[in-house]
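Have a look below at one chain only, the form predicted alone, in structure tokens format.
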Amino acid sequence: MAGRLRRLLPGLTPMSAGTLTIATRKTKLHRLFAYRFAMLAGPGALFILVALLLPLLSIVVFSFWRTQSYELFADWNLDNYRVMLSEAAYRVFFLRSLGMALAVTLACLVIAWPIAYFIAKHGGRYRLLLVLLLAAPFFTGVILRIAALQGLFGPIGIINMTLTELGIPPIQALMYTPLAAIIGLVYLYLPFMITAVYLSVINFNFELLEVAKINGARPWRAFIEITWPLNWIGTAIGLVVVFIPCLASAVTQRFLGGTQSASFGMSLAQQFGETGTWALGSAMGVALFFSSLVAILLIGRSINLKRSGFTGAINR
């Protein structure tokens, strides 16, 4: 290749010809990598484009249309957003869903961290088995799991029947209350939080805690200043995967929460079901999407890659 270049360009020195040969090979390699990357990532990117982005764009478009007699008309207007913002019921539903999602996320965080930490540090050879057991509730569908909670917490459920047999008044708050809906959501989404935190803690260097202990740091301070920041990315992922589905949740509130737990997701489902006001439902979906996007951006801004120990890995 270098000789051919010198014949084509007589003034070219041997060193320059060699440099051009290396540059040509690098260009070919880059093209080959780009081709392989396109072949591998292309189908997935196409699926995301067709299955995720196009429905989302259609919902955005429908939110500016008008629904009449269960049919959509391309009558562009902002009435759906005006109704959603002016009706007090929608604001109440949204704030209730937001508060419930925050409560569930916080509860999952508090419960999940000790479990994930214990499995990662003391699980030994059973760590994989313990993590896989977290998927046991998913062997059945959501409806069946909620029905199982009804059998546990209901007026004639195991807990209240046991209390009645013992002469203790049943706990009314366990069923058809916001507390019951929160318990149900924590039950449904806790495995996601545990898995996200575990996958972060499993790569944590526990020797850092021993060094902190030798230098006089108490366990709580070592956790705050070492364990928590170095595992914040996994925790942040757990917060996102729990908070967003809880914000849009409808089934759990419907079966466990009663009338006081009517959520934004339940109202959205009604627009596409009983009432047939799809355009208004689309506007509510857009509001949920942007609310979730804001949550992701806020959590994303809290991630410090340098403090999380990822900067060195990227530089390598």
The other form holds:
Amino acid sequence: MAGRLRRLLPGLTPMSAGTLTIATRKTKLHRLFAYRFAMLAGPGALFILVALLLPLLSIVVFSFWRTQSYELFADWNLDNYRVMLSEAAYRVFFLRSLGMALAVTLACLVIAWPIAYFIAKHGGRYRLLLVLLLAAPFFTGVILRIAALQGLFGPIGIINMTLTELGIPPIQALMYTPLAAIIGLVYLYLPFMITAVYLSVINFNFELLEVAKINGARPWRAFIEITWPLNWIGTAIGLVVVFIPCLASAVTQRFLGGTQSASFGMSLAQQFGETGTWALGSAMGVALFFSSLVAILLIGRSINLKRSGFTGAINR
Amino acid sequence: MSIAHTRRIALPARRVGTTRRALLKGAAIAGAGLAFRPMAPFVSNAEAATPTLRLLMWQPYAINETIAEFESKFGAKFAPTFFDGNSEAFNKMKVGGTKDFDIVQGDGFWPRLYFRQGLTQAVDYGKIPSMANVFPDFLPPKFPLLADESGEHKVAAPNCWGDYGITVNASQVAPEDIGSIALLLNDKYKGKISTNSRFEENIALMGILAASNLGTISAERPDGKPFNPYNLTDAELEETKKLLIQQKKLLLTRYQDYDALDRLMRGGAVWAAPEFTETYRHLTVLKQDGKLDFDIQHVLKPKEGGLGWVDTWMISSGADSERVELAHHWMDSFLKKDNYVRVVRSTGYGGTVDLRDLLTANEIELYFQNRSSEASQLHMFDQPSSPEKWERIWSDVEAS
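Form predicted in complex with its partner chain structure, per the form predicted alone context:
The next block holds the full complex; its first chain is the one shown before.
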């Protein structure tokens, strides 16, 4: 140990054994680790500080200001929060977004689990390839993907045009409706959920299921009592990475959702764009941030590290 | 025949109010200008050899052949800087831009605002012989926005114009229903109507109908000025909101760009939509080429009134006498008929210059060369009197 320490700390003077010596060595070791940690984590932390916290802080500040005719005035007040909470329109936007985010997250969960499970268990040497294939839509931009969906669902899209050619009425529910927006969001965020669940299931010990089977458990019971809880962290991460962006989403609703899908995100984007009502938009941004935080905390509280098999002991 | 649809998405986006991004851009330009100021003597020497005309302008008007001809004829260098929206250009000029630019473009109420704030100087129509080619409908006093409030100074020279009228599939919509904004509220066409997604045009256009319904459009206004759909009273705004909510149930969707509207109208999914004439012109060309099997019409000025814009050229107050001369030469060259034909065909916009002797019959119809009197009666694009009130109205409509 002392030799290793000397190699790590060439300037360390050998001292006689005793409490003082150990304390000094510990202090110097801590300093070394602190220095290394600062060197490694510093740039990332600085980036987060500049790119995330400062804009967030400015949004919080703006939310207490006032905008008039496209100009921001530093008149500190709570009006934006009052308007946001008292005007029914913003509540409608929020509830619409919340409902849509919940529906999309649930749909992604139901669709993603069998796919991720199948790839992890039966994918064999093609597992990585299959997972990468799921990322194929990301080779194009989000607007292009939504445009492709428009070409599929729209009144003159492939589905409805084919139906019309066959003499069958077009599917109204797919044309600029909240359902179309939900399908679009599921299409956009499903790969995130699959990846999160897959990364969890890939580390799952399938022999446990064999043991359960030997002990008389039916497949569904083994899933409920073993597979699901032991992969809950991956699922929870999937829920977060799908739910949070869906709650704030605007583009999909705008292009696919029609007139009944105006979301909180769309309204928020408008405050910072066309209407120039940045102060109200900032208050909406703060509300969205805290809603997301609450969602993360709620999901986080459901995680039992020991039951999930992630005790963190490997790092101690 | 073809039209270059170069600004299919950018067109509506460019007519926006002041944005923070524009302010930041202006500040950045000012900062860069200060940073490079020490290099000014060297730059000046280079500039002295060839006079440079520095323009703050919309990109579609930077036509290569036009620029080449101008540079060759006047031995000058053409140095354009492009912008997206009026407010962006205005902010650039405010942040020291009068020294950086000799010409700036703007539309609607902006030329008067520039002049009032001392950012531009008077344009001498006497130095622009090509002004003789401009339709009288686009000249003061008939078109007052090109002169200051007193009418004493000309604040800009006109360029292209456009409208936010209603494009109609005339094979599907009954003739008696065409011609009024009320078409956009007609239950007969439920699910076959679309509007764009911008709140300003939606509220302003429906505001005209609201004021018309209320009978306040021709009544004396609280501000003593003529009716302006961008300055609606609270009662008119309330009525506008009701109409927009009523209209929402009839809409298939709010289109996000002109390609989308093109597709919807071509496919027969939409029969009527207010738009900036781009789709109308595109579909008309297709019709003329035999690629469209229905009739297409464009209501430029509905009977209640309509919205429009006229682009202009202005001269910066910071331009010295040599550059002022050059700026007048540019306007004159640009408005010459031979060049302007190129401008209209290249941009696909309506022209303020009378080109009827140079265009084909189809083109005369396409570019509304016979409809300048209607255009001059349109309500020009403006800034909402209270963006905050308008935002609230739009939110209520969208949440309904």
